[in-house]
Structures are given as structure tokens and as C-alpha cells.
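First, one chain by itself: the form predicted on its own, in C-alpha cells.
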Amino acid sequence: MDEIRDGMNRIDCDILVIGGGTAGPMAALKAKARNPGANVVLLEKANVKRSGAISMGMDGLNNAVIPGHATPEQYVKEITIANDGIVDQAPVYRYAQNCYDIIQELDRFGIRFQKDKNGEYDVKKVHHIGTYVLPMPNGETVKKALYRQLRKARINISNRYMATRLLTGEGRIAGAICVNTRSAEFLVIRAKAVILCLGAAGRLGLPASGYLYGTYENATNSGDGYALAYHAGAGLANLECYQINPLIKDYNGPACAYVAGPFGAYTANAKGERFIECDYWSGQMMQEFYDELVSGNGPVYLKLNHLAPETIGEIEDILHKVERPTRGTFQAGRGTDYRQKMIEMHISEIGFCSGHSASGVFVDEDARTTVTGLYAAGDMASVPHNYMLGAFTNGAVAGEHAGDWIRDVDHAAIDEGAIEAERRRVLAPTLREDGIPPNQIEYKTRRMVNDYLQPPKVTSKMELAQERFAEIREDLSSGMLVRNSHELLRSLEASSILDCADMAAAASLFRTESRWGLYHNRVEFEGRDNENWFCHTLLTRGRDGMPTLRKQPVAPYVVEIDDTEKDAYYRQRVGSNALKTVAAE
């Protein structure tokens, strides 16, 4: 089965995408578009067709922009608020500001979004200050609409292939080595510009399950544009920032809150008491959700058993059919009737996703990253809460900026020494006879990072955390066992899992104060401490090749936040009057 071979395959392009989800294909669409003579790649380690976090389609927009509901302003300033203040605003304003473009873009592509009587968008409230979540009824169709697009640009496309490392030369981005991941030959790119979109670091926690695949975020994004990003020398910011999510308890999956909240659903504790005033996720939130978890009022519910039967057959329809049909199936197993009972929920392990947190690759609002030439995004790279229309919106403002960038550049040199370097790495576990294979290495990183890393944060565990992580380190560098050449692909997404494994602990111990709720809840620093920290963490290699850090400033704010404003996720407790004053503008 997929037997290794010896082989070493050299092409030239001028834009190379890496990364097939939702990011990705924008991004190469709208880099051929702005550039029609650029040779634009795009990578992917499996198929494009069915690939990424939306491969089984997605339910809805969390963050559409659309005029009438709510202004690229409030947007700015409800991300703002929900991240605690440490937020470069241009990145957020300029989504806001040409998300509605791409909304209509999509919809030309044939992925349809729910319309009232009037024939506009049927746009529903969950947030605090804008009116923001777009429903899609045939959700289910958009990985086909968007390979559909790629195949009428012409996009050159290359399945199968796994980038394992980013060269760089001359200062600036050069290409990327890449292996295949049914043959294990190698792949090396020459490139003007680089644009990485490989989403989620979905495989850093163990689920409770124990399941290496059964996590919350797409299992099949490991981290791997976080390890090419560091590796390549580019800076990535707040990645103490954890991502934590609500779920179905025993299922890898949301329990979808967001969704069912603007049909009456919300979340309740096991007196079936709500306790929240908004469902939408902030660390805050999550550190409420929590509290009420380990009191003496949990387990946490989502509440539907109030509604008409009618109303929940509605949001029956949308949770499953779309993303995750299975949620229905498993519920169905349980015996749980959404008009009987209350659905379970707990939370989710810990991972770095700016889709749904802050933490990321640091990219401006142009989506260049700190190494010339390399761009980054979708939900790897810095601009908080993306969620999908954040990718792909993010993806298009790549694209065009490096389809023009690319007029006036050459190939920069690239060192062949690090070339060979790379395939010894890479093939060092093929040549060995004996040893321990990659899901174990995977297995004992994982469970680490639950044992020392999951919130509340303590240091002595963290500390601990770093030893562990450099005895599996030694483990993965000279006793890891490869037989074929997909225990290869997985041999290099332990490798990147470890990396971000590193990199959480390093940056956790930086910021000495808590901060986001739960997300950065250090116990021996209690509260934020903005007089110091009101600041990004900017995390890069150093020359030992373990992580070091700095303070980055916060860019002025393009958006305003009155001081009444700023803790508003601070009081989410129901009775608390500061949500609504911000929710009254």
C-alpha cells in the first residue's frame, strides 16, 4: 500500500496557494483573475474537490456584513470588543468592508443563501451589536460550486501533495518543498509569492473520546501552515489565545447555538435556567459556559424543548442536512428528541484557529505576512472570528495583492543545500527497521497538551509541558518508524502538531496575566493587566529552533470603542446591563 519511491520533480510558478479549503480556491481564483498571465498553483494534500472544513458543505454565514443589518463600523467594533481589545482593526475593517462583495460572488457561483418574502437576505441576530448569520439551504453544494470556478479559470491543480517545508531566499519567499502523499516523491516549487491557507491547528487537544480524528475542528487540518509559517521565519500572533468551543457532549461537533438561538433556542444549565445573555463564542463566554459546567448547576444544555414542534423542525432542517449530517444520526442513538430534551453539551479541546479566536500567522490588511512575499489566511491567519466568509474574503484580498505584486518580482535563489536538508528530514523515519509509528507520537503530543496545557492555565504544568514535548521531540527526531507513504504524511503532521504544541506552551508562560476568559486563564495571574499586556504576542523562531517571543503594539483602532463598551464580554451573566447598552446602538 502506497510504497515509497525514490523521485525529485522541479517546477516554476509565479503564485503558489497551498491549501484546498475555502481560503485557497478564493485565493487562486482572484489571483488569476487580477493576473490573467500569472501561472497560479494550488496545492492540496488531498483532493480539492472534497477537502477542507467546508468539504461536507457549511449551514450558514456567522459574520455577513450585508447593508441594512449591520456597518463594516459595528462589525469593527463588536470583533473589538469580543477579543478583549487586542485586535489590529484595519485587517477586520477591510473584511467588513468587501465581505458583501464576495457574499454576492458566491451566490453568482450558485451557493444560495436564505432570502426573506422580499427576496433579501434573510439575516438573523446573534451578535451583540450587528445583525450578522446568513442561513444556507443548500449549504451542502458549495465545495462543488467552488471546484466548478477553479476548473473555468484553469487553475493549475496539484492533489496529493503535502508542502513540508517553505524556502526562502534573497529575504523573501522562494517556493516550497513539497512530498506526494500516495508515492512519497518529492515536489520542489520555485515562486514568486506564497499564500498559505491550510487552515485550523484542529488536531492540538485529544478529544475526550480519545478519538485522534474526532475532534472539533476538521481533523484533517494539523497545523501544518503554523509550522510552515515558523519555520519559514514569519511572525504568529497570540497563540496563547486558545480556540475553545461548545459542543455536543460525546460528539465532535457544536451543538450549534448560534444557529438555534435566533429561533428562540439558548443555552441553560440542568435547571434549564439560562444563564448567558448571548450565545456568540468569546473566551468569555467560554469561561461562563465553564463555570456553570463544573458548579453545581451543570451539565450545560442547549434549550430547544420550549419551542413550537414546528420551529424545531426548521432548525432540524439546517443542523442535519449541512456540515455535519451526522448530528442527527447521533442524537437519534441517544434517544434525545429536541422536543423532549434538552441536548447535552460540554467543551471542546483546545486548538489555534482565528476563525473562531485570535490566534494566527500575523498578517496585515493585505494579508501579508512578516517574510516578504508570504501571505496568509483563512483560519491560520490573524484576523479574529474569519469563520468561513472570513476565509474566503481574506483569501480574494491575498490573491489580488499578490497577483499585482508578482508584476514586478523574479524567482529569488534557493539554496539547494536546503533542499537536501529537508529530504533527509522527511525520509529519516523510512529508513529505519524498527521503531514507534507516527499515530503513537501523535497520541502521547496530544495528550500532553490535555494534561499540562488545557485552561485553567497553571505555570508549573506548562513548564512540565516543555519537558514532556522535548522528549517526544527526541522520540519523533530518531525513533519514529515509517512503512508507506501514508504513515509518512501522518509522520509529518505529528511533527507539525508538535510545533504548535511548543508554541502554545511558550506563549502561554509569556503573557503573565489572564486575559479572553478561558482561553488564557493563567491561575496565578488573576485578571488583565493592561497597563503591560495590552499588546499582541508575536512568536517566531529562534536561532536554537525553539520559540521566542516579543510584544507587538496594537495598531491605533480605526473604530472608536468607548470606555462603557470595553468589558461588555466581561458581564455576560443574564441580569448584567451591559450587553444591552452595547447592543442598543
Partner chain sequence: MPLAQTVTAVPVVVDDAKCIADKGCTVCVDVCPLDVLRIAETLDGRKTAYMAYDECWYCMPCEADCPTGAVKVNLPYLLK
Contents of the next structure:
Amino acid sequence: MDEIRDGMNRIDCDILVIGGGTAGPMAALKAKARNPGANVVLLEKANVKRSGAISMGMDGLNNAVIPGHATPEQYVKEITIANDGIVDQAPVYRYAQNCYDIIQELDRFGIRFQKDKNGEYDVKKVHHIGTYVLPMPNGETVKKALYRQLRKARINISNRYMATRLLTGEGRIAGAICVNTRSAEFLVIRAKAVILCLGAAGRLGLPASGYLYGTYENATNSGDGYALAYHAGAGLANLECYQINPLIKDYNGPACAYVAGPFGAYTANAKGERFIECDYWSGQMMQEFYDELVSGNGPVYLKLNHLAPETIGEIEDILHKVERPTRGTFQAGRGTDYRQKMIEMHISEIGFCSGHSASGVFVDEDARTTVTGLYAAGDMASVPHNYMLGAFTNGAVAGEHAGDWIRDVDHAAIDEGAIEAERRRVLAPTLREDGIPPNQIEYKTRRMVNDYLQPPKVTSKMELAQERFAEIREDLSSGMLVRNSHELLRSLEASSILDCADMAAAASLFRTESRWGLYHNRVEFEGRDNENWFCHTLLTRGRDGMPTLRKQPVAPYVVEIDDTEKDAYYRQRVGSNALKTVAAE
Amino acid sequence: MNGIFDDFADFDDLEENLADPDPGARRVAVMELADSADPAAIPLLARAIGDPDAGVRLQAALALGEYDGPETSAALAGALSDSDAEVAQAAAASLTELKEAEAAAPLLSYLSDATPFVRASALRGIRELRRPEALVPATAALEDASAEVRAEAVGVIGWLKDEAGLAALIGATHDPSAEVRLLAVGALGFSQSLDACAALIAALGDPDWRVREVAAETLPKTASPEATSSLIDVLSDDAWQVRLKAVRSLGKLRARAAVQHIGRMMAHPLSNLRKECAAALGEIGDSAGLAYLGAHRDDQDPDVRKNVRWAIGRLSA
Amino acid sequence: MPLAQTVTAVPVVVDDAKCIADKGCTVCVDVCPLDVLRIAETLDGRKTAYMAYDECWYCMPCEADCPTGAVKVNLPYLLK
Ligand SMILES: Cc1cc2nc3c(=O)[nH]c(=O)nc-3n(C[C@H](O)[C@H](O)[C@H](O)COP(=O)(O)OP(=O)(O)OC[C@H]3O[C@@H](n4cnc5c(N)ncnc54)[C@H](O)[C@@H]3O)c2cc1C
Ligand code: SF4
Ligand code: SF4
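Any chance you could show the form predicted together with the partner chain after that form predicted on its own?
Every component of the complex follows; first up is the chain already shown.
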């Protein structure tokens, strides 16, 4: 089973989409629709049928900008404020303008959104300024519907291939090197354009459960996308703005306060009192969450038990059927009936994801990275607060742009030396008789991430982390042992995880201020320093092979934000902290 | 897997496998037909849904959910009376996936089936196709003995958004089943007519709180001149959920007349309600609201405080 | 360093009486995002799916998509 076979296939295509989760299928479909003559390949590490964060579906769109309920301008404003202003607005604006078309397209694909009794979209209100939540009953059919469309469009799907490095040549993208996860055979794909849709980096921090895969994020998303972009020379923005999520404790799944919120549920402390001022998912909210957890008022709960039994039944229906269906089993095992008990919550380990910040592979409004011909979309690209609809919408933007762009270019020349070097790197652990298993390399990396990188961030701890990571890097390249192709897959993931850990440390050390609440809470540099740090940080691979950083200005705003609005979130923070200090004393 | 890409189905092989004596093998063949995304699979699936083995029939019912058109809907509708309940359920679920208008025709003839489940499932399949010719049979189905069928009939009429169906919907707001009334009341939202408004106002007095809640939520969608005063009356409803929706609707209507009533409710012990009141006062935008909001600047609930601050900001601007 | 085989309780159980892997079904193996399921031969020479690697995300497509209801995903012990 899973023996290592020697082999190398080569193919050419016009557009290679890597990652068949959410953004990827849409990118492939749109590229093909825009340029029907193009040869489009969709490559996936798992199987497109059930891969990615939406594997079993989702319970709703968190950020639907639907005419009559919200405007693109309102949306851009809110996202800018929620990100402490560090946002290039153009891609956000593009998303806000395009996403309604995508909702309608998904609807035609057979993906079901909640409709009212007249068949109109039944948008739920979560915020005064805009209204963005659109529930999805039967969300579990999302992947099925996408797969059907891909088959209809006759897209070439390549499952169980993991991309390990990108190829560049003539100063632009040239293709990718991939390994089959069940046979270890190589596949070299030459492409005129490559669209990266490899999702978040969900296996960065270590969950307390004792399992490497008990993560919130789809565990196949091991940060390969960030590593691919990094080694290809692309810039990565604001990686210090980590993702940290409020989760159901131990289960590590989403609590979905935004689903239950419109029904009247809320996050409460042990006394059953609300304590969060900021109901938008932001670093500020996570800071408030963290403060409450470590104060005498914790733990933190999601409170539903004040709602009518009929309402709770409705919420249970939504939450337990899709997204993470084991959630119902978990709550039953714990004896948590939402009618009686509150649901205990916790905060997650850290990860990279643009779900809640403008962090990730830097892209412009056409989803282009800083490498010509290389695009990125979804959770790994730097457009903030994307979520599922953003992945679809920006996947479409990337696909359409690439569909046009490849008309006028040819394949870039590729460097055979690079292919051979990558083959040696990948197979090295298979040539050893004895050594360290990949899961131990991964465990140690992620334990160090928890010990030294989890906020609040402390300089000396992060520097220690860098020392440890360097040692692990040495162990990985000279001592790791792989016995079959499945372990080979895990060893390659361990290597991406380590790259991400190094990027996280370097980016966090670079920005010497605190911003985005808990996400970048640097203990020695309290508060925002707008004079020096109202900018993006851009990380690239330095000559020494290690991350190097520089500042990049925030692009001029498309939608003006007036001064009183700018600090809306900040003011709340001061107010609530003051109150809490009084309460704690 | 020898190839690099996912295969597309070979129909000759599949047809052979569909005739395999082993039901397991037939089942696997049906799954492959589901994946093929090729309409050529439909007739094969229509045959497989009549297989002697219930497992194969179940798989075929699920597989047909991947396809559309009249041939698909006819095959699925036939399976609604399958002797195996699981097969029938799967067929019903697959019917809800239909999108092509032509798929409606075969379903219409099932509206007079002897089994309520079949009648209800056929209506449910028709609903999203929004076919005008469904109005008459759906209206007739409002007289059905089964509440399940009547509920689906209301669904069909509501989605048509046709004033011609209004009288039928208003009739359904008096249905003996609360579930049916609730759907009918919600479905009135499309109409701007005085009759629809009157029916919604009447529904604010429904014996079931969930029906009253939907009525309070739906009322501002219409152009009723009496909406405000009726909603103000509901502010003293026994169920806080109904009050909450009424407050929200009064906010949407920017009902100045409601300021005092909503303001007084700011003292309610339930923080969800206080929060909604503060937001509504802000939306109404009448500075008279300030008197009530000021006292809650330091409300113990941060969400209420936040809404109060926002509302005060709006009213003072 | 020498390697050891450590015991672990895996969350996914396949009822081999229901599994139709020997008829050509590989659905659960195909859909598993973490690629931890495989087909094995049973003692009586038939085939059945089983969990080969303890690397589950308990995401459930294996259970949801199995045509015969043979797969059950339990919550792993450390998580319960
Ligand atoms: C538990 C959970 C709940 C959520 N709930 C909601 C919600 O209710 N509403 C909402 O709007 N959003 C929600 N989100 C967010 C939303 O799901 C994501 O933002 C979105 O799906 C991301 O899409 P993506 O294409 O970037 O990544 P994914 O869909 O995760 O796709 C990435 C794909 O890349 C593949 N891949 C990874 N590495 C490689 C490699 N080296 N080679 C080849 N392929 C590779 C992976 O296998 C995967 O299929 C939720 C996310 C999670 C995790
Ligand atoms: S999906 Fe079910 S029947 Fe098919 S191989 Fe897996 S366990 Fe067996
Ligand atoms: S629950 Fe998910 S990860 Fe676990 S075996 Fe099933 S499909 Fe694979």
C-alpha cells in the first residue's frame, strides 16, 4: 500500500489552478468560460468532490452584499474600519460589486440560499450599517453542485496531486511541480498562468486536543499555498495579523455566533452576561474574548438558553446538519442541551487566513500576485474578510483575468535544474534507513508555535522560536524519514508548516507596534503607531533563503472614511477595557 | 489511477454493469452515472429507479438529483410512491433540485395522487420553477385534507408573487394549521394591496405567537397606512419575540408615533429587546428618543450600550 | 533511532458486512480529504474499507457519501 514509485510525467496546459476547494473550482470554470479554447487544469491534493473548507458545506454567507440590503460602499467602509485601516480598498470594492452576480450564479448551479416565502433572498441582519448574512439551508450540497459544473464544462481534474514548488522562468510563472500522494510519482505541469487557491494555513498552531488534525481549518490546508508563493518570489502581506477564532472548546469547531446571533443568541461570560462590544469578527473582538477568558469572569460561552425552544430547534437544524456535522454528536456527548446549558467556548491556536484580515499572498484587484502570471484567491490571498463568497468571487476574478491574459503569451522556458533539485529535496527522506518521522517534525514545529508565537507577542520569545525553527529545519532536511507515499505527503506538509512558522515569526518581529487587537498584540509596543506603521508589511524570500520584510504604503482609499468613523472600533475598546479594569479590581 | 485526469464515464460499460446480477455492482454503476454529468445518463437512471433492489433504487433517486428536465422529474415523481420509504424520501429531495421550467409538467399530474406525501412532494418540486400554470392547481390544493399538502401549496403560490393568487393566500391565513397560516402570512409580503395589509394586521391577533411574529416582521414590506398603529398595539404582546419584531419593523418604518412606546420598553429586563429598542430609536431619528436613550448609556449589557451610543450619535447629528 | 508501533484508537468504523468494496466501490476512500482510508481484504477474502491512518478531521464525507451506510465516524477519544 502506498509504495513509492519512481516516475515523472509532464504535461502542458494554458491555465493551471492549484487547489480545488472553493476558489479553485470557480477560477477553473470562469477561466474556461472566458476562454473556451484554453486548456484548464484543476489540481487538487485531496479529491475535488469533497475537498476544502466547504467539504461538507457551510451554513451561510457571512458577507453577502445584496442590493437593497447593503451597498458596496458601505461594505468597503466597514471592512476598512474592521482592519484598522490597513486595507487596499480596490480589491474589496471589486468583491463587493461582483459578489451579488456570483450569488445568483451559485443559485443557478443549484446551491441553495435561504429565501423568504416569496422566494427572495432572506438576508439576516447582524449590523446596523449593513446586512450581510444569508443562511444556506442544505449547504452540504455546495461541493456536489460545483463538481457537477466542472464535469459539465469538461474541466480536466487531477486529484491526489500535491503541488510542492512553482516553476518560474523569464521573470514570470512557468508551471508547477507536483507529487502524487499515493504513488510518489512526479508531475511537471507547464502553464502560462497559475492560479493559487490552496486555502488557509490551518495547521500552524497546535490544538490542545492531542491530535495534529483536530484543527478548525480543513486540515489539508497546511500552508502549502503560502510556501509555494514564497519560494516563487511572491510578496506576502501582513502575515503578523494572525487568524485566531472563537471556537467550541475541545471540539475546535466553529460556534457560529453569526448564525445564532440573528436569532438572539450571544457570547456571554460565566455569569451569562454579554461582554463583547464589537460584534464584528475582528482582532478587537478576540482581544475582548481573551481578556474575559483570563479574567475571573471566564470561561466564555455561547448563550442560547434564553431563546424559545422553537427557535433553538431552528438553530440546531442549521448548525448540526452542515459545516461540521459531528458537532451535534459532540454536544450530545457532553450533555449540552442548548435549551438548558450554555456552550463553552475557547480561542483557537493561530493560523494564517485572510478570513479576518488583509493578510496573505499579496494581490491586486485582478487577483494578481507580485509574480507575473501568478494569481491567488481565497483564504490565502490578501483580500480581507473573504470567507466563502469571497473565495468564489475572487476565484472568478482570477479565472477571468487569466483567461484573457494567456491569449498573448507563450509558455515561459523552464529550468530543468530546478526540477531536478526539487525531486532530490522531495525524495531525500525516502532514501534514509532510519530517522525522524514527519509527524514528530510537525508536532515539534507546532508546539514551538504555540509556546512562542501565540499572542500576546513577546520579542524574546519570538526570537527563541526562530532558533528552534532553525534547528528543526536542519532535522527536517537531514534527518527526516519517510517510508511510503502517504508519509511523503505528510513530510511535504511539515515542510510548508515550518516555512509558515518562520514567516509568522519574522513578520511579527518586523511590525513594532500593536494593531488588530489580539492578532498583533505586541506587549512591548503598546498601541497603534500610525506615524510609522500605517502601512502593509510585505514579506519575500531573501537571498539567504529566509524571510525579509519591507513596508508598503496602503493604496489611496476609493471610499472615503471620515475621522469619526475611523476610530469606531477603537473607541469601543477603550470603553470596555476601562469598565473591565474596574470590574476586575 | 493510471491517468492523470479524472475519467469521464464510458456508457457502454456502465450499461453492462447496470444489468449485472449483483445489486452491489449495479449500485456502483449508478453512482458513476451520477458523476458523469452527461444527460445521456438520464434514461439509464430512469430505468434503474425501477430496479428490484431497494438499494439501487435509492442510489438512482439520489443520482437523478444531479440532472434536470421533464424526463428526470417524471422518473423521480414515479419513485415518490416507492414501497421503500427511504427511496421515496430521496426522490422527494431530488425533486427540489429541479431548475428547468419544462420539468414542471410531469409533476402536475401527481397533484391528484392518493397519497398526501406524493402530492406535497410534487408541489414542492414545482415551487421553485415558478410556473404560472401551477396557480390554479395549487389554489385547489389549499382545500386538501392534509396540512402538509396545504403548506406546500402556499409555498407554490407565494413564490409566484402573482396578485391573482392573493385571495387564496389570504384565505390560507385562516387555515386550521398554524404552520400553514405562518407560511401564508409570510407570503403576503410581495403584495402592496390593501387586502394584503388588512390580512397581515388581522394576523397580528393570531392565537399562535409564531404567526404573530411573522406578521409583525412582514408588515413593513407592504405600504399599509395602518401598519404603524397596529404594530404599536402589538408592543404589548405576551411573547417578547413578537414585540422584538414589531420594534424592528417600527424602526424600519421610521415611525415617529412609536417613539414613546418604544422608549418605555427600554426598561425591559431582556437585553435583546432593549438592544432592538435602542437601534429602532436611532433609525426613527426623532430627537424625542434621546430622553429614553440617555438613561441607558451605562446599561449593564455592552451590546445595548453600543446601540444606545450609535442611536444617540444619530439623533444628535 | 528505532521506530515503534504505538496503539491508537481510531474514530472511523466500517461495517464490513455492509461494505460493497468488492463490487468496486471506493467512495469513502475517494472523498476523504486527509486520505486516511484504504481498502483491505477481510479474512474471508472479501474486501472492505478501513481507517489506515489515525489522521482524521472528523469532517464526515466518508459517512455521508457511503452508499450502504457502512461507515460510522465517532469522535476521537481525546476530543470528546
Ligand atoms: C469550519 C469552517 C466554517 C466556516 N464557515 C463559513 C461560513 O459559514 N460562511 C462563510 O462564508 N465562510 C465560512 N468559512 C470560510 C470559508 O469556508 C473559506 O473562506 C473558503 O472556503 C476558503 O476557500 P479557499 O478556496 O480559499 O480554500 P479551500 O476551500 O479550503 O480550498 C483549498 C484547497 O486546496 C487544496 N490544497 C491545499 N494544499 C494543496 C497542494 N499543495 N496541492 C494541491 N492542492 C492543495 C486543499 O485540499 C483544498 O481543497 C468557514 C471555514 C471553516 C474552516
Ligand atoms: S463507501 Fe461504503 S461501501 Fe463504499 S467502500 Fe467505503 S465503506 Fe465500503
Ligand atoms: S471523517 Fe473526514 S478525515 Fe475522517 S475518515 Fe472520514 S472523510 Fe476522512
